[in-house]
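The chain below stands alone, shown as structure tokens; this is the form predicted on its own.
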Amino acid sequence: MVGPTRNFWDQRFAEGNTPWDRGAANPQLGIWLLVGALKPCRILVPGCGSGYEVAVLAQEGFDVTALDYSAEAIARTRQHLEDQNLKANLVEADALAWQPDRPFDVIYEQTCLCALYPDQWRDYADRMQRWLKPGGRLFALFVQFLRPDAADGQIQGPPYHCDINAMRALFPEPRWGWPKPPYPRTTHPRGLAELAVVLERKD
């Protein structure tokens, strides 16, 4: 398998060596609820890593399915619901070849896409879009890293830089609806960014 493997995660949850962790859920989703654009449904969290997102979305009332390949993120996952008595369905498996049961109302993405080696981008792409109900929204956090070696063409992560125009064309109109920018930015203490964009599945 190209990229990260499933035992370089699991190595690095158990080693606490997760230097992209916030230790609390992204700001942008506090934003996010608080002008009510995301509202109680039936929620997808994919690369859910320590699980805050998860906890935030459970004690704000959605149905949430939490999904990650690592059985120490999972295990994360679990023991910060657990401490606060919340409930959320969690599934340990492999994002390039789950399917659910049925289609989500939303995908909360933040940290799977920057995640996955960037030739896999395409394959996971059309899987959120098939994981959506048509009209579903997915809430992405588009991770700003570019690093210096990038201009010699080097492909430099996890995580992934994930340029807005590499985003334009993975999700391209009119299968995805796309906002104006520009698209609010939050800073992280590593030195990364993310830009938050709400696409809509149009097919």
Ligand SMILES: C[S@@+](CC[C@H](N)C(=O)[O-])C[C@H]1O[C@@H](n2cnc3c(N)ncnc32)[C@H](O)[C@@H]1O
The other form holds:
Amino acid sequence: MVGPTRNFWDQRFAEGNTPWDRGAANPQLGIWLLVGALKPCRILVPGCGSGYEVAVLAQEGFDVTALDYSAEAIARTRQHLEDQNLKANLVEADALAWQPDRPFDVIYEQTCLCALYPDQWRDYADRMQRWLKPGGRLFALFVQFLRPDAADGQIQGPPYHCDINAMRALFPEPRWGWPKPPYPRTTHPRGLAELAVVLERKD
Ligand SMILES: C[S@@+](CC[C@H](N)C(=O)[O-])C[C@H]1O[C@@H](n2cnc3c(N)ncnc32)[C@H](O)[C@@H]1O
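Next, report the structure of the form predicted together with the named molecule; the form predicted on its own has already been given.
Let us now look at the entire complex, which starts with that chain.
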């Protein structure tokens, strides 16, 4: 298989080589909570990594399921929760094989999509649609990290650049409802940015 493997991610966590990791929850999550866009519900966090967002959501009273196929990531998330005496449902599984027993109200997608090789995006997007209830919402942070070699057709990552046109093709209307651009842009200390978009499952 082309692209990063479970072992790749386990190794990155074990070595502490995690440049995507802010050491804290994404500021955009705080904004969504503050303005009431995101209210306590049954929520899935795929590719949860170290679990900062999982802990914030659990603290805010959400029924959180955190999914990651890296045992190291799940261990970090568990530790964060234990440190703050919080509870969440932790699932160590491949997002491209796992199936929940019932759908979610909301998915918080922060840098799991950009961690997958683009050949896998269609499968992952279709799964996210099935994981949501009709009318459920996808709170997405689409990573913007266009590398110079993309001009020659090179596909480089992770993170794989989540071009807005590709996102429209992946989550097309009318299957998904889109807000009008421009979208809030969150910058990351490592030089990349994320576009914050809330999509709604329409069918
Ligand atoms: C770039 S990290 C982001 C972690 C976290 N969301 C954050 O923003 O700090 C990508 C995460 O997705 C996980 N991941 C990648 N592919 C996955 C898959 N197929 N199934 C489950 N988790 C996956 C990795 O193990 C890693 O924890």
